[in-house]
Structure formats: C-alpha cells, structure tokens
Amino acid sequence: MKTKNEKKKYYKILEELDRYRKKDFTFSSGHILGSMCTQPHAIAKMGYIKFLESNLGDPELFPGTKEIESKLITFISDLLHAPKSAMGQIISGGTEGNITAMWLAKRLTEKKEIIIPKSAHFSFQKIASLMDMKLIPVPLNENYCMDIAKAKDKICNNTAAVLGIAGSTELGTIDPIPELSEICFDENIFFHVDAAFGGFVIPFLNELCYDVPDFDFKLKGVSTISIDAHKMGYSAIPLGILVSRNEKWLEKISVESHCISSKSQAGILGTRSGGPVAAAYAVTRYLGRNGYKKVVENCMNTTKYVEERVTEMGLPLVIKPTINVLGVKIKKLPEVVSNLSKKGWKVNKIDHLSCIRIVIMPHITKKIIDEFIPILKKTCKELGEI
C-alpha cells in the first residue's frame, strides 16, 4: 500500500504527463492527414500492454511471446508468398529493414554500390554513412517510378544490390518491380523491395481488381522485402518485418550472443519488446485477410473522394494516386502548410515536388475530409492559391 505522499507524487506525475500529451496532435482526432502511421486498432493496444515486460532478445525466458512472433512471421510470409526456404525477422520498422537488407547484400556480395530510385527513403542516406556504401541514384519516369532502362545501365561489377519501392514515401508509387526482378535474377543481383507502406496495401488491391504490379516473392528475383505493421498493418509503433528468401543468409549477419538464452543473434537490435509483436499479431488474428481487404477498400474509396474534392477546388494533383497517398500541388507551400497547422490540421510538405502529401490511413473518413476541405479551401483563398 502506497503512503499518502507516494500516492500524491504518483498522481502528480500522471497529471504532468497528461499536460504534455494534450500538446500533441492525435490520430483519433482525424486531423493528422500527412502521416503514414495511424491510430492503432483497439485490440493492438490491449495486446501491447499485456506484453510490456517481455523481451524477445532473450527468447527462452518468454516462450509464449516467441511463439506469437513465429505466428506473426508466418502470416506475413504467407501474405508475401514467401517460399519454404524463407526466413522472417522482426524489426523496428522500414529504416531497420532497409539497413538490415543492405547489410545482408554487402556481406553476401562483398560489394558496395546500391542502385536506388531517386524516390528512395532517407534511410538509404544512413546506410551509405553507416556501412561505407555508395548510392547510385536512378532518375524517375513521368509516373514518378524508377526508370527501368536507366537502372539497367547503372549495373556494374561493384553492384551490391538494387532497390525497388512498393509504395513510395512521397507519392505512394510502385516501381516496376516485375521488370527489376527479372533483371536482377538474370544478372544474379541482390534485389530488395521496400514495401514498408505498400506491403499491407498492394496484396489486397490485387484482390480488389486494382491494376497494380506484383511486388513479392512470386517474382523469382526478389531477395528481401521489408513491411511495416505500424503503418497500414493497423498496429502499434514500432513493428516491421523483414523477410529473406533464404534462411541461411541470416548466418552472414549473426554473432555469438553470450549471457542470454540464444547462442547467436542476427539483426541490429538485442533487446526487443514483445509488446509491438503481440499487438501486430492480435490485429492479424482479429482482422485476417478479409478484414485487411475491407480496410484497404475503405481507404481507397476515401482516396478517390479526396481526389474529387481537391480537383473541384482547382488544385491539381502531382499524379493520379496509385494507392492511398495523394500529392496536391501547392505554389505557396510553406505558407499553406503553416496556416493549416495553426488551424489544427497536419499535412506533410514535399518541397521538391511543391506539394502537400495527404495519406488516407484507416482513421481518415469521408466525414473528416468534409471537415478538412473547407479549411483547405479557405486557407488557399486567403493566400491567393486559388
């Protein structure tokens, strides 16, 4: 039983935390329109709390949590059509997934150059710095996807890996993954697919009859895929999964692990919370493939609705949306973004495209869009944008 003073201190700290939290924008308000994360599903929150103290870095102490991890990896591997030889690894998210994939590529090939589209995630700048690797950027075509012919021209004897993006950070575009896969298979080059955002979208778009290319292990040239559960997986931050075509590859980045229950450990992190893993597993169990399909269908319907409302205002899009991401062209970009923020709405700005990015996550509904559009219209009129 706490003393009176201890109770007082306890509640005082909680009140302090509440004050800080009230300064934050929240997904539940619907006013965060530019993030690739979302309000976690209710069951994800419950699952997270139940496994707060579990550490997957020492798996024999937490065999139940380890079993959950295996089941989650199986779900993701099946979603991505991974072969029986594949191995999945829990990671913190897309950045760690990209770093780990390139770590693998460097160890397997003993080469240093990575061919990337100019739309590659900024984590590749970290990779170049951390691992003394050289980035070879490839221009984009008119659809803001990697130019295949120019990518092929960049391949040389020092190419460690090629990167393809399935759902780019800026516009949600999908690179020509099938063509890249064929090139990499023929040239025996490591091919990594960054599907951090699109991995939980594209499989269901195929089922909904959208015209999107294959991006997963159905393509024989794909070596690794990174996918984030805390994005369109509707789960809690942070949780991603890296799937490698060959389980033996992980031996290349494994080290002996003393003082814990496993003899060796692959990957970057040692201590890994079971909370996000349990959260992601709970969502996959609750929603299943049909549930995710419905989530994606709703997001795409809302995306179409936003496209209509924005173009009605006279604001052009950078390109027609490929998935649930829109780039809205804005001339006075900093002013519009700043004014929207002051009015309680958060969008992302992409300076080099002079556009705002609107991401239609599960927490964004048509009702929220109906609240936002008049604010956007008024802001643009005040600034002479329209």
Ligand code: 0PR
Contents of the next structure:
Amino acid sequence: MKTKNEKKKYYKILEELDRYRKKDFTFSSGHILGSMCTQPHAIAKMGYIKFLESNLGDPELFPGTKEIESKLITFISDLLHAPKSAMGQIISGGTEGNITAMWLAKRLTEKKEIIIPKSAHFSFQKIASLMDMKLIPVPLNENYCMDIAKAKDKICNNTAAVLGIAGSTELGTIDPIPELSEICFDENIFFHVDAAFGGFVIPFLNELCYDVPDFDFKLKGVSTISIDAHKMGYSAIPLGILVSRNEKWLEKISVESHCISSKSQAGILGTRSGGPVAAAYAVTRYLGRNGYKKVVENCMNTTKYVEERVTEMGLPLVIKPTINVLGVKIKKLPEVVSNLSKKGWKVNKIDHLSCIRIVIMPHITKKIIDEFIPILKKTCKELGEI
Ligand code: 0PR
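Would you mind giving the form predicted together with this ligand, to go alongside the form predicted alone above?
Let us now look at the entire complex, which starts with that chain.
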C-alpha cells in the first residue's frame, strides 16, 4: 500500500467485509445448535493463514506442505487402524469422500449398484447422478440403523458397493458395521464406511468405555473410510480424509498429470490449498488423541445433559443418542424452528422424522444449554407444543 488513497480503499473494503460478516451466525455466540461444524480450534486458524498460498496440487513447489499432508494422513490412518497397504488422500469433506470412494468402487468392479441405508447422506444422490450409478436403499431397523438381513438380500451381481454409516447425518446412529463387514468380506463386495461425522468421535468413545461397535480397518471387510476434520476434528473447512485399504486400488482412478510436478493424480481436485491441511495437522498435533478424548467426553456429557433437560420438559427424543447428536420430536416443527430462529437460535429441521437436530459440538457448553432450554420451553409453550 503506497498512497493514502490506497490505504483508505483497503480499510474500506475490510469494513465492508465486517459488515457482511456481522450478518452471519457465529459458532462463538453458542447459538448454532444444529450444525455439524464448529468454531475451529485457535491453532487451526494460525496454521491456515501460514499456508494460504501453498498448493498441494503441485507438491514439488511445496515440499513442506506435502510433508505435513503425509503426517496428517499418518495420524488419521493410525486412528483408523489402517493396514500398511493402505493409502490416505486429502479430500474437501464427506461429499468428496463418498464420491471418490464410489468412483473407486465403480472402476474396481465395473458395476453400478450401491446398497445404501435409507439414512445415507444426500451426497449419494449426487453420486448416482454424476456417475450414472443406481442407489439401492435399504430400510432401517427400529434403532434407525441399516437392517442387516435386508441389506444382505440386496447384494447381487450388479453390486458395486455397500455403504455403512458411522455417525449418521440425522441422528448420529452407527450402522452394524462389523456384521456388514463380515458379509462384504465373505461375498467380496466393496464396503465403504462414511465416518464423516463419527470418525473423530467413535474411536474416543471406545476409549471412554461407551458401548459402540467397531467401524474401522480392524474389520477385514472395510474397504474405504472417509472422515472429516472440519466436523468433530475441530478444524477448519474444508478438510476430510479418505483412506483406502489398498494403495494399488488408486491406480484405477489415477490420471497422468502433465505440467505439474507429480506424475499422476488420483483425486477429484487439481489445485488444493495447503491451508486446511496445515490447520488440521496443527490441531491433531496440539490435541493429540488425549485431547480429542477430552473433547468427546465433554460433548457426550453435554449431550446427556440436553437429553435430561429436554425430556423433563416433556419433549420426547426420536431415539436415545448414540453419539453427540440428538433428535428432539416436535409436532409443530416449522413453527418451533422459525420461532427459535427469530429469537436467534439455530437448530436443524428434519421433516421426515418430525424432529429438530441438535448437535453437541465443542462450542456447545452446559452454560449455553442453560440459556437455550428456557427459550425452547417458552417457545414450545407459546405455540402449544407442550
Ligand atoms: N456424510 C455424512 C454422514 C454427513 O453427515 C455429511 C454432512 C457428509 C457426508 C457430507 O459432508 P460435507 O458436507 O462436508 O461434504 N453432514 C452435515 C449435514 O448435511 C453437513 C453440515 C455441516 C450441515 C454443517 C450443516 C452445517 O451447518 O447436515
């Protein structure tokens, strides 16, 4: 910035940005109760800024960033008990993870049918449309998890892959991954686990002695797992990791990459920022497994607290929460949700379950719940819900 006028312009633009930003809801306010993202850990922000200009699409120019990427992938692969043969790749998040996994399944099998639980994330609709694949939905059981017998029935000669969810979008449920893994192993079927949300929760729940099923590469039938650092990994958007059991599989989705330093590329994106990678690496280094365990412990304690406060108010839950996601049944759903929004509180609306989704992310403390519960109660009373 040379001249006075240039300086003036610079600050004017920053002020303009601030004005737009003020229109946004913020995680730091504590009022975002339904999102699967959170205010990134302070160290994520610092890491992100330092690597703003680095491009992992051209790793020869950014060998330092590349090293960080490998270390982050190693942390995640270890967390998921990946075998030595495995290969991890950075993705932008759960959507790209699911797309890449199904791309891999399609190319490995040359088949087109994907057996999914009815609770699958809507990214599978995109997959069907993008890759001309066919979704074969399987009903859920009384616990809102994929029905094992019905899933098995759907397996046929056209099956490209089976999907299991470890932490579903709507209720945080975990499909019977060990049983599905067994079936897929026996029948030689590609089995993808969508752990976009649960991947940074379930390993620590295990350590905290919660009763949750295995969901990772310890199970021999699991082919790929995607996990998001920008959800419960406490880091900045966009960052996920897709781990494939066998590095060699990636040849199936590799293309030659001329003009840049790597010979081939196996992912969807070309140019990729090093910022989110550095951010996520910094958080994993700072928190380590013990830090994540504490984060999950706090989230689960607060989840229990919400469960008690909501049920004592007379609002039933769709099911007892498995992880830090609650579905609270509401009859007057649109009215309650829009009324809460007018009062400055954001919950997510799930029409087909007639419930609101509350996700207890790290930014949601018991103090925030103590502010929210009287407002929820008042709203429900005003509208005749309770
Ligand atoms: N798989 C599962 C199980 C998910 O829950 C999600 C997103 C995805 C895949 C896709 O992840 P990306 O959106 O990162 O590609 N689940 C949340 C949802 O759809 C995403 C979200 C996050 C929504 C923050 C709102 C929000 O404020 O509800």
